Ligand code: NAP
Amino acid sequence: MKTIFAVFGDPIEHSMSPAMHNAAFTDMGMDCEYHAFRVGQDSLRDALIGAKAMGFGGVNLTVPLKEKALSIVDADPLAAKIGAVNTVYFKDGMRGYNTDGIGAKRALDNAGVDIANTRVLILGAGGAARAIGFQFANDGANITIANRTEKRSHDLARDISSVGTAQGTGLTNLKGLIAQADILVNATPVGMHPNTDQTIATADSMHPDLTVFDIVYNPLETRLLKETKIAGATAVNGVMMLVYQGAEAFRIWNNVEPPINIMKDAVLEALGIQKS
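Could you show the structure of that chain by itself, in the form predicted alone?
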């Protein structure tokens, strides 16, 4: 019998996960399908219980469900520390994991960017920012969290300090913060389709030695990354973070190594980009 996997979120129409995972299942000859379902925070518990009852192999969670899931599933130690879950496996109950951090790390590795001993400025203080902050701090980076609501940035930095060096601040001195950073991470939805004219920073605030990593992957080249290229800095888009976090979820569910290039090409094709 076919095994079903899914991604839950609201909104969910933009998700590339079905294309990515279904391409992997087809390539590996697995009798599985992956679908997207719109699920709000108030319905998450029922949706997860229902998915388990119907024999789903596992689910991914996207905004706004990652932090809400923590009170529903049995989170592994990393996900519990991060405070967000993006992958749920139904073997032996409902086990929650977070693969965003490792996805971000591998995306930068793929771009030839070493995280250790760098100054990383993360914009945003939500679930993705938490995962990336914990992962990068654990890998030896000095983390600064900058967020519009400054209290949230201080709270997150305090949490991240349990594994490394971190501090929080507001956005009033963003240009100065970027000037001091080696890596800038946009962990907000600013610039995501359909609001593609928006950017959280412009070229005049960047320097050529900066790496700008935008976790937004639709569009592939956000306005932030266009500004990055104008500044002569290194631009890293969000596609490979999506692919690598999805690959880690695939491993958790199936205990096999997924076809990374097939997953990447499926995402690019879904975005209307020529395959690599």
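Let's compare: the form predicted alone is above, so bring in the form predicted together with this ligand.
FYI, this one's just the chain on its own, none of its partners or other molecules.
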């Protein structure tokens, strides 16, 4: 009998996860299927209990369920610190993980960028910034969180300080902040489809030794990454973070490493972009 996997969220129609995981299952000859279900916060507990009762292999959670899940599942220490769960595994109860940060780290590894001992400037203080901030601080980076609502940057920096070095600030002196950074991470939706002409920073504020990691993946090359190339800096797009966070969930559920390139091609195809 097939083993079923799922992503729960609302809205859920545009999730890349079914295409990505089903491609991996097919490639590996596994008798499994991955589906998307619209689940709101009020139904999350029932949906997870039902999925476990029906023998689902595992579940991913997306907006608006990641924080709510903390009160339902047994979260691992990193997910508990981040304050959000994106992966649930049903062995020995309901275990919760957050694979977004490791996905970001592996995306930079894949681009040949080492995080240890770097100065990382993260723009944004939302869910993705939290996961990346904790992971990179854990990996030995010095983190600066710069956020439109400055108070949120200080709150997040204080939380991250429990695992490493972090400070918070606003966006007013962005050029000065970028001059001090080795890696710039855009963890805001600025530049995302349909607002593709927008950018949070331009080439004149960048230096050639900078790596710019834009976690927005639609479009693949955002205006920020176009500016990065003009500045002669290194540009890393958000697709591999998406792929690696999914690959890490796959590994947690199945205890095997999935085919990364197959998953990447499935995402690019789902995005309507030509395969690599």
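Numbering follows the first chain given and starts at 1. For the two forms, the rigid core is made up of the largest set of C-alpha atoms that agree within 1.5 Å on superposition. Owing to the predicted nature of the structure, the values given are computational and were not obtained by experimental measurement.
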Item to check | Rigid part versus rigid part between the two forms; hinge residue out of Ile143, Val39, Ala51, Tyr244 | outcome: Tyr244
